[in-house]
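Given next, in structure tokens, is a single chain: the form predicted alone.
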Amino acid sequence: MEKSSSLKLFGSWASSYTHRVQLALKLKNIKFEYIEEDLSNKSEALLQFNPIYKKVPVLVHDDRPLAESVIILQYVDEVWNERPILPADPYERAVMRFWCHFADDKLGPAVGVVFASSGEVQNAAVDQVHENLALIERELREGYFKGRKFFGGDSIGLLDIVLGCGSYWLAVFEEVMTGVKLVDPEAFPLFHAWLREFEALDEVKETIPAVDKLLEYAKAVRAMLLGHCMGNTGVTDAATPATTAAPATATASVPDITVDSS
């Protein structure tokens, strides 16, 4: 525990990427100081510690900063090797890293477009989310993770943290967007069962904010995003489908589904 005597985490309460790091530190019982960032008025400390991307989370260990959540998670696991979140086998570590990249490169951006759009653009993005979830479902059914309670085995590991801290947004988004179904238990039974197991963990419950607070936040962000899209296209009728929402706009603005928080 001496290693964590000077450990600070700069984050945002609604950031799934911040939650990743918080959860890993909780699982390892590592004490740290948490600094909540106002992302509309970023602190000088955050800009100093992450001058390249200027985003959260940032972990500062003995005055040495690290950015990007998955990099932070791997660092934490190497420094504090109690309760490992990465497997010992090199091939299995590589598999975990591949699927973490898939989550942030494929699944997350698709969910981001669903949240930030409507009409035909949103329908196409929902299809893409389902295609990505089908790939994960197949891995759980007959691939590398077949027969496992968690992706990490009997306990959660790196991929569980990366996928889980973000997948809770799926249910929140379904509440916000009438008629949108992202995770159908019948279509994705293994993924759905895994998510329920993940959300039932005490450390997860302690990390993820209350659903009503997330709902309120998501509703406000979606209203802002759709208003921004309509303002850019000259559309004033709220019922008109937003068909010009670009993935870049969506992924940069949604509640941390696709990129570490802006």
Second form
Amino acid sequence: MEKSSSLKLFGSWASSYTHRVQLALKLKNIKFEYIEEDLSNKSEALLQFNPIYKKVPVLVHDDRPLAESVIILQYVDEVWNERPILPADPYERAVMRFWCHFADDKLGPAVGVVFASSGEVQNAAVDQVHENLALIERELREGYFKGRKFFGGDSIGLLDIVLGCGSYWLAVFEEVMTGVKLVDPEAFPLFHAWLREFEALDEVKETIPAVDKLLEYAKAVRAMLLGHCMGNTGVTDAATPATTAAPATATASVPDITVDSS
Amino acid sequence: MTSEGNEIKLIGAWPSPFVMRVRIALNLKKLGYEMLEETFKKSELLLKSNPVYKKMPVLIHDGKPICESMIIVEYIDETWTSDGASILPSDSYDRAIARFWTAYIDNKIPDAISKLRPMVRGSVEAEAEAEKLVATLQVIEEAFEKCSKGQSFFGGNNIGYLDIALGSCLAWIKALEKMVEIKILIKEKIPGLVSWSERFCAHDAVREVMPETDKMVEFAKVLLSVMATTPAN
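The form predicted alone done, now the form predicted in complex with the partner chain:
Every component of the complex follows; first up is the chain already shown.
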């Protein structure tokens, strides 16, 4: 029976959470139908498939929907077990799950705040990002991941996918916000080296949008966010590439880059 | 009984729902372990074993630490496969659904508990916050109907991953009902969950690690006074 007989992925082109799933499906050579969502005008289908969070990515396999990227990745790995992305050993799995949790619980949100703020708030968030990266750097240098090319070993696995699809934003943000240094190769040499290896992979290059597209998008969102923070209203029309960034708080409204579109 | 060469230690504290999750999982697998009880001052071992979050629970299995309660539960399920029942569902889709609702619970319930804990009994504020928590539980009630498929627990005939995730919060929920004079486990609003909660608390693997409500209320008072005098850590 064709396992991918009905496999759909609802996503957004700039969403790192969507990229995670696209990358995993690509690594496993699984065919699927991709549906691009306009996050400022979400489809009925998306709202029906993910009523709780109303976010992308959503995977629909044989009409059964799943949300939350890390949950989707584990499901995909279990159903299509060619080219595994989780290790077999329970302890390794626990370590990978822990750092995936850390990435989405701590690192991602801190990066989101950096992007959505300025001044003192941004400085504090940059410090947070550095603290978080330092923890990962330590594991690479002398801890659990010592000596590994990728977190998954010789080839990329769950944690590489989770950290990697998201970390490319770091360089983009540094370009957009001059003076903000997020991944200094001197401070985080091993993390920096890993990220370069990750980005050099064919499957990754085919999944992540070109840097100039990301830059254009990031600049527009940053301008909109800062304009909004300074009290301007009416900037959130559908023509803006910014997506669900319209309402409320800075952290919650950063599109795709933090927990918002997971 | 632990199998030969298996040394299990658990860094935790009896009031913590996160620690309780691990203890229930260990009980389901009939595993013996050494409980290393934490006090308000964090032990060196905890700080060393969980340098990232500095929080309990931490499971130490043959000297190797595992952190994050539901990750520990999954680790226990994957490591001891022949002892006791399976904790996660066997079907991949059901497993994903269990993980989804567990994440939802962890997004909502611990925060709700923290918010309610210091509130004044019978206050408008407390009522409003309690209503929000009930609304969250109503969403979970729907999930319960779907997951249980008419059986006693989210996991079916026996308690599983999602039962553990939610059930561990019951000690605080019941304590808050008493302390803050609010109603959360309302039969008219969440009938399935109310019945489920009684079955959960009565379960062999749960009974001895679920603290009595009065004990929790007493602890809450101590906790609140400690929090009032100590800077956040």
